[in-house]
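Presented below, as structure tokens, is a lone chain in the form predicted alone.
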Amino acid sequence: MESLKKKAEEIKSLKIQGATDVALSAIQFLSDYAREFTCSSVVDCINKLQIGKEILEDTRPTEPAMQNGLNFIMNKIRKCQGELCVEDVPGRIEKYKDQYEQLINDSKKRIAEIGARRIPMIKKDANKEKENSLHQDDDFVVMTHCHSSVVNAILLKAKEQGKNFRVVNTETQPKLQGRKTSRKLSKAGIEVIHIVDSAMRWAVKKYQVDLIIIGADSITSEGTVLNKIGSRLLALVAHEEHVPFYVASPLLKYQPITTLGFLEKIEMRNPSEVWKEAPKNVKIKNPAFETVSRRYIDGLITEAGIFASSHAHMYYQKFYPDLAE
């Protein structure tokens, strides 16, 4: 239990950064943690993976990935523990645990497919002369916020096809995930330019951006979107300027309990990632997440295609039934 409680804290503390990431590494957690205790029968087993998996859960209130991917793992168990012994349990844990961990990697090989189609073959005209003007018609801009793997396979993917453009990427106060996000496109030769959060409007009037794309932490069942604190703004600031603004997300992020009127938690996060030593009369307050209305999208960019996010609960139940009971 000590050993999985220290490992639940690496996601807590945000050592693990990014939603799906956190969801693989909570049903590798769970699934560590099914090898280390010992019980007395099948029952027993599922008891203490009840605990384990609660204190998972508790890491991260905001991470519907993790959510569905341990309730996947523990659905599953409870569905055949009746042809189980005790000695079974480890090995069919790791066996779901995989099972999931391909669903997420299958969706997010398929949204990166479907994402990069947004993205234009435009050819580059090599005796052009760029100095004089910010863009042009050889230059594509897409601008993103934050750390999210699955807007990165799209701009990759884009990448890989031979496609040119530039990405206008955020830092991402107060933890800078952005900067993950940025290494990772600069190192496969993608031209980046970072800014500070608070120059997201004056970056989209400046490059001329012609598409965004975030991430998303979780999907309600009214399209709601909740991602980093900044998603909003930037949303906002699209609505603005008429830049289409897409949210790229596997279903596994979809929140199913929304559907029973049960509201998404904005994780609170420590004071002291704003700023350790504030002075003693300053609250600090610092919210992780923020929600983005579904007026404000244009489209979800999921394993199933690209709709409305007020979709998300049908495409739900048709690809993900066993969740979805």
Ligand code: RUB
Second form
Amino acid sequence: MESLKKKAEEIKSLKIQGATDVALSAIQFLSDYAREFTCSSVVDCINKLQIGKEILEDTRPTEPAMQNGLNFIMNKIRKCQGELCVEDVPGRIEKYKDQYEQLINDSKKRIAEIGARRIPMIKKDANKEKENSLHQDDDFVVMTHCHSSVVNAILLKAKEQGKNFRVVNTETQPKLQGRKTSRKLSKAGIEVIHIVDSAMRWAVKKYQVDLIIIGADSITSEGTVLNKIGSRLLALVAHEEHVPFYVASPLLKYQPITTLGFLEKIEMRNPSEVWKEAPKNVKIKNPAFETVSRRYIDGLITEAGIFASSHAHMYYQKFYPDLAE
Ligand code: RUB
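Given the form predicted alone above, I would also like to look at the protein as it appears in the form predicted in complex with the named molecule.
Below is the entire complex, every chain and molecule, led by the chain shown above.
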């Protein structure tokens, strides 16, 4: 249990961040945990796993890809518990963990292929290139926010296909996850323009951004997307400047309980991330995420294709009937 708590802390502290990596790590941690404890019966094993699952879920409340993954494993082990003996449990948990991991990896790969098609193949004309021009006709500019491994997969795929484009990216206060994005993309040879969050409107205009793609932490039954704080601001800028605004996300981030009327939670993080030695009478609020309503989203890029975010519910049920149960 102590080792599980230590690993859970890596997620809570954002050492591991981004919905996909959080989900992959959490299911791995549950699988490791199943190998660590001893139990008197299969029911006892399941009860211990349930406690472990709750510890992991508590780390980041706005992460359905993690919750869905942990539920996927727990539902499967509960269903077959009658056929198992205690020694079988760790192997079964690992098997179900591998299955969910495969779903995540396959969906990300498919999203990268689909999303990359939205970045055009533009051949650079050296004669046209003007030294001081900010935006030329043969220049395609994509903007993103924070660090989304799914958005990065799209951009890296497009680069791999030989497409020329630049990326404008926000630093993402207070934990600066945007630096991860800028490092990764520039390492792959993509030109990156890194800005402070509050320069997002300025940058959209200045660089004549052609396309905005953000990631997602959660998608609700109404097609609202929850993503890093600042996402709605960017959506509003996109709306004001008529820039297409897309969200790239596996359907595994669908939050099924929103269908039943429950509201998705927004994680409030430690105020010290914003200001360590703030005066005592200054109240600090540090929301990790915010909502982007479907009316500001031109399309959701998923493993099932690109469609209106309000259709996520339907495709989730179709693609993942086991999880929708
Ligand atoms: C990260 C964030 C990402 C989504 C999607 O927030 O908002 O855009 O999680 O990530 P945090 P991915 O740093 O608080 O986890 O596309 O990798 O699933």
